[in-house]
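In the form predicted alone, a lone chain appears below as structure tokens.
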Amino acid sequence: MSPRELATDVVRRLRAAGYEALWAGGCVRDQILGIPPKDYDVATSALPEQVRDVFGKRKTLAIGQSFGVITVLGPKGAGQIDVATFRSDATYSDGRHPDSVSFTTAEQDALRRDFTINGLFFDPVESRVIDYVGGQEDLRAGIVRAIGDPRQRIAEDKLRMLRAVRFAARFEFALDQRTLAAIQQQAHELVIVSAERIAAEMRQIKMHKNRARGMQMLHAARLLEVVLPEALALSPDDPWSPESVADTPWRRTLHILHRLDQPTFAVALAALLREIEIADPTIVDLPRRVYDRWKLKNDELDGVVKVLAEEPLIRRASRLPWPRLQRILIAPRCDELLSYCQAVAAVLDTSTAEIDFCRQKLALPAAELNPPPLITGEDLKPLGIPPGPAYRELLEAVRDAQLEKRIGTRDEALELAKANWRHSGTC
């Protein structure tokens, strides 16, 4: 059973038990746009306990029951379906979550949702769209519009501001003017949203192919100055299009973002931070600042730091001593580094010859590109060399000689280590 078949089966079984049931939200939007839905949600008149009665306690999870959501577990490979009772939300006193919910009709459920394009229902049995909010018209027009009063929709849940930008960028839609104005008025209140949720939205914006458009829209909505105030150093009012000249820091940034090919979040974030560090040298350790502000993963910070630090080396790779370049190429995340440098070089150098040079080197036989080290720290102990900082220097010198083919055996490596230790004057 596929996820789509499971979603249809859930609707059929709820209806057979006497309840109303429809597909809801993003899966309906994506289907209309011709995009295969990643997952399916079902909305129903059945109360949470009634949903569990239909599918059985062992086949359901009640994690979201307080908000009227029951997760129905499908057979292996089919995934799971969130089944939500039609509901109406009370006030949002924390600017993120409803204080309480009450169960209601399909129409009222649609009216409490965020944007018209997300407020659609679909009947998979009769194959028809149910639209109480004008979502189909906005999909045809390419508009992201809040349902009802935009100021109220945004005031209820501040995260909707970032979601509006993400949807508009992803689908290449425009933001409805009243919705944009409501976001601009309340942009400064985004700070009440948790760092983790902001980072999650930024990941989705930055990793989508329309990431450059997303950055433009974040600035137009006055959200960029909230999530990344350092970006103001780029003068982001400069107009940009893929055909524009990369003659300002902001345009260079967007051109590099546009050039990235399926980047990791670390690579996309590095592309955003690169010009900021150049434009404002007084900003100290910018990657760490963003890491702390968005509560990113350690692995993401490591990736940003690596590509920013090693980009200048890769862009002059053919002029580096081979052992130094070799170490960079055989280190983890080399693919991320070259992907990033490819985009930077295409924009700034109008040539990717140095990155092509690196890729040619990566095609060398493994024994030549990354031969096993001839000795390790354990081999230095019998030589009477006490453990300490000298180990690293000695091993690096031996490794350089090996990669330059000046030595090729373990004995030669040990002799070189001993000679360097004697010449260091610390023996």
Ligand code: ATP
The other form holds:
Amino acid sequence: MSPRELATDVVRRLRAAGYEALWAGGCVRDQILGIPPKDYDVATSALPEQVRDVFGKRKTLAIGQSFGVITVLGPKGAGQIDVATFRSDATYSDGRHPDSVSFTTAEQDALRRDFTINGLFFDPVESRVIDYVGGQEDLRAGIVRAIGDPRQRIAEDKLRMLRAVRFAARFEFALDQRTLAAIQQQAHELVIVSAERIAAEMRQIKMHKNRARGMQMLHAARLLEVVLPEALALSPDDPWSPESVADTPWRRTLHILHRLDQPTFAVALAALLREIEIADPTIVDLPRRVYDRWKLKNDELDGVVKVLAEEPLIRRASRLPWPRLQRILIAPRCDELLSYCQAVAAVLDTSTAEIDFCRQKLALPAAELNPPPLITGEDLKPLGIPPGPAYRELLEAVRDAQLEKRIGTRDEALELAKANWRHSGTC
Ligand code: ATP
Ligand code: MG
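One more: the block was the form predicted alone; return the form predicted together with this ligand.
And the full complex, kicking off with our chain again.
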């Protein structure tokens, strides 16, 4: 059974038990746009307990029950479907979450959703769209429009501002004028939203192929100055299109972002920060500031720092001492680094000869490019070196010596480790 068949089956079974049930939200939108939905959500008049009765306790999960969501487990391979009871949200006093929810009708459930394009239902049994909010028209016209009064909807939940930009960028839609004006007015209130939620939206905007457009819309919505005020150093008012000339820091940044092919978040973020560091050298440790602000993962910070630091090295790869380059090529994320350099070179109109040189070297036999380490941590214990942080340093130094061909055997490696340990004066 496919996820789609499961979603249809869930609707049929709820109907057979006497409840209303429809597909809701993103899956309806995507289907109308001709995009295969990522997942299917079902909305129903059945209360959570009733949903559990229909499918059986063992075939359901009640993790989201307090806000009306029961997860129905499908047969093998079909995945699972979230079944949400039609609800309306009460007042939002914290600018992010409703104070309470109450169960209600399909129409009220549509009205509590964020944008008209996300407020549609679909009846998979009769193949019929149910539209209480004018979502079909906005899908046709390509508009992201808040349902109801945009100022109020954004005041309720500030995260909707970033969601609006994300959907507009992803589908290449325009932001409805009143929705845009409401976002511009309240953009500074985005600070109420948790760093993690902001980062989650930024990741989605930056990893989608329309990321350059996303950045442009963030700026137009006055959100860029809230999430990344340092970007103002790029003079982001310069108009950009994929055809424009890469002649200003902002245009160069967007062109590089546009060029990246399925980048990791770290690479996309590096591309965004690259020109800021050049435009405003007084900003100290920009990647770490962004990492702290958005509470990013360590791995993401490492990636950004690495890519920014090593791009200039790749640009003169053929002139680096070979072991130096070798270490760069065999380190994790080398493919990310090279694809980033490729995009930068394309935009700056510089030669890709050095990148090609790296790729040639990467094709060397593994034993030459990345010979197995001569010793591991296990070999250090018998030398009387107590396990601890020193291990990493000692092993790195031995590895350096191996790659630089200063040593070639296990015995030489052990000797070097011992000498370095003695030299560190800690024994
Ligand atoms: P995606 O394809 O990115 O998952 P989606 O439309 O499915 O898009 P979700 O965040 O998965 O988005 O949310 C599912 C549905 O729940 C949305 O289509 C929308 O109707 C509603 N929704 C989600 N977040 C909000 C919100 N902050 N305010 C109001 N409605 C929301
Ligand atoms: Mg979704």
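Positions refer to the first chain, counted from 1. In this text, the rigid core denotes the largest set of C-alpha atoms whose superposition between the two forms falls within 1.5 Å. Because the structure is a prediction, the values reported are computed rather than measured.
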Using the core for the fit, does the CA position of Ala17 change by 2 Å or more between these two forms?
-> no
Core-superposed comparison between these two forms, Pro321 Cα displacement 2 Å or beyond | yes
